[in-house]
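First, one chain by itself in structure tokens, the form predicted on its own.
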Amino acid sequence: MNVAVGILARALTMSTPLLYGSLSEVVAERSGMMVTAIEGIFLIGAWGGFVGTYLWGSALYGILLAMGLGMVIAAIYAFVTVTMRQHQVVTGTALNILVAGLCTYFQRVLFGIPTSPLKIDRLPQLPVPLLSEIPVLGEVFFNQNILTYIMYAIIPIIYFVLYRTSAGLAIRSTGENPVASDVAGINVNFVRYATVLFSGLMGGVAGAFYSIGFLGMFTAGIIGGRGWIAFAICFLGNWHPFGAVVGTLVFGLAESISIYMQSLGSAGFLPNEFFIALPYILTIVLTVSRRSFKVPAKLGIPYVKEGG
């Protein structure tokens, strides 16, 4: 039983990052735009919440240097894609490979090649009162850290700002139909730069979270295409945030399990490299059987203005 308790506590805890991932996705991509550098904002995220912490001793600094880099790393691909209408795809693969590079320049610049790898001090759990005292679900979803609570409150009010508010209205009319939008007063431009934004943001807090909110160190390899999955979990939910959150918890069991029988060792019948590519295999698998998506008409395609 408390093996199985520890199992759904770490998936819940391993799908925090990818919801904030996924959920901004799905925000940006309902107005038209893919963000395919969320594997770079994921690990520039990393990279700021290990040196903010590390330099300044708390995680608060680390975490809002990690939004400040991610919303940087979103704005350049903004404007490339945006004022610039250029490749997605393109643009996004040329961010994640220029980000990797200057997360390991910088790193080395700052602390050189340590002999041992610098720590910082995670995230602490912080049970919840009466609550976290509950049989089984306490242990799961009340005994987490301070992102996992907050995430909470994120997937109510991303639903409400997507499908009861004129903001959310705007966000999925500029995915759909940017020339009606635009005739009726919507700046789709803007409107796209702003969803690109805020998934920069997201997407810099869900690369802090693996820094500072699960290993308490950094790395080249932190994300380990973690950001790809969060982008894939946007397609397999249909582009909807309960979609995306059935897909995260998904993953992060999947993710839980590939630890869980990491530390055991060898697993007899299947060698532990199966269990490090399990959650890939499991993306892979889900996004093959897959057989209809409600892709957002315009996604990955630059609105240009007629006469612009």
Given for the second form:
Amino acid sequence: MNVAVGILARALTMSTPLLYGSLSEVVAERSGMMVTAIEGIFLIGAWGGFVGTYLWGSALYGILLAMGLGMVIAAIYAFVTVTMRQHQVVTGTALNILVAGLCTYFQRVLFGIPTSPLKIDRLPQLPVPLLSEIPVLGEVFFNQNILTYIMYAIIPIIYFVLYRTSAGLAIRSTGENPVASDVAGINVNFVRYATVLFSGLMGGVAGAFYSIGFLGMFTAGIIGGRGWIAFAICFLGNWHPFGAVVGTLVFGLAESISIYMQSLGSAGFLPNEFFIALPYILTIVLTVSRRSFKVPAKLGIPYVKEGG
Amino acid sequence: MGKRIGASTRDLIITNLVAIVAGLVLSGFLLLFLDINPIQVYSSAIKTLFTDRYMAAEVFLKATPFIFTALAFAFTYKANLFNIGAQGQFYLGSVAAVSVSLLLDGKIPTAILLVVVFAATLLAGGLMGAGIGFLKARYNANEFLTSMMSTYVALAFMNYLLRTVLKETKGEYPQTDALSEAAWIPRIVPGTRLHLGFVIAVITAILIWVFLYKTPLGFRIRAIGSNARAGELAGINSRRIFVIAFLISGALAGAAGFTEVNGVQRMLIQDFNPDLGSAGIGIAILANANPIGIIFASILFGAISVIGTMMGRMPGINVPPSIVSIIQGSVMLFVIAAYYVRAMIGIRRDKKRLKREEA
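Show the same protein again, this time as the form predicted together with the partner chain rather than the form predicted on its own.
Time for the whole complex; same chain goes first.
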């Protein structure tokens, strides 16, 4: 019983960064922008989170730095893909390589080659008074860190903005029919810049979660494809915020089970490597089994203003 | 018309050269953070490249697997498909190379063994690629996602084998036993590590060019790439093309496993060459997915990685190896930007010409 509750609580913890990433990816992709730099944004977020916390002694600074750096990468990405109208997959690949180099390089510039890994305090678990005492549910939902609680608020906010406000309508119409949006007076490129920058901000937080909220340190392999999983969840969740929520919970659970099985060591009946690969296998299985996709019509296609 | 093509080729070369230099300069600035004089380390590294035969050969050695993974990306790219999983296909190729070599070395002559190993790597990478193509053709599964994720699965699979059946006899590290000399790819320049694999890679690139541009199947692949619907109306079975394109793409990436295992490492080590796949994408883009261009772009990336390695080894100067990714990434970004610059130059030139013609 305790084991099961532990796995569920951990599942929610591991879902948190994936949800920050995939929700912002949903917002960006609904405007027609695949943020393929998401892996790099996660990574620089993880690094920024670590550095800010380590140097200035507070997780808040770490998260702010992560947001800022995430937005810098997103801004470069938006400039190349929106203003210069270049290929989104290719641009993302270049940025991901660059960021991987930059993080490792500046880790060295700032800290040299330390003899033992540099550690920071992880975000504390904050049990919510009363609520956390509900059996099972309390332990799972209300004994998490601050970023998970903020996530609870972000889900409905993003849904509301995307479907109930004129800004959300502008975002969605930009992804479906940019010409019509343009005629209606919406600045297509402005909307796309905005959604990509938002992705940078959220992706930065997601990355910071891995260093500040989970590991308490930074390593070059800290993200290890999690950005891509958030990217995949956006597809699998059919470009809908609630789909993304379901997707992240499934992946969080897979990751939580994976961590648990690995902690058992050789006691597991399948090799550790299988559980390490589990979230990725799951992505493939879900990609294959998903039948109807509602892809935003102009996803990945730069907007060229006629006569412009 | 002829003049127009001449001008655009000139644009291509000039803008890409500027992009490459810009990438090197930007990365050079970062060296200042470590109190390293970028001009000094760059010039001494480049001088070594042109004077030291061993180091010059290293450039082509590094370029060899790049040619294969870049061809892998370019091949599917021509069909407007994305194979982001070259890294995983390379890993499976490596596993096949080391397994077959360990199984057969000493039992059959080197020449035959190498052919068998090469075929095995093509098969291993090709099957993995074909699987992705099949999922795309049969279930309309997004190949970008499946190929991306398959790399992580292949990595886990390789690590599992290295920890269990393929683990060295000593049982100390997650790596295989060393291959015996009978399984080595012969070296072609004495006193260097450069091996026959480079020649094979160049020939492969030429063959792929011929295949894409001079054969009916190659034409069909490009037709699906430029306009899938029109291609289908013309009677091309796009689903078959998906499988074939991914099969060949995967086989090309798998071949990198042959050159790296039998030509360079002569064993399989955990975490080796982790950036081959992504570098391949960058190289393919730099070369505009042209197989012949890929040869030259690969040599350039080879030079970048050798320069990076040399800078890390200079006495008294400690340039971290991560500078290689920084140079690669920034060169790629500037090359992408160069596409935009060329488009702008082309538009301006057309406008001028129109004005002239009007006048």
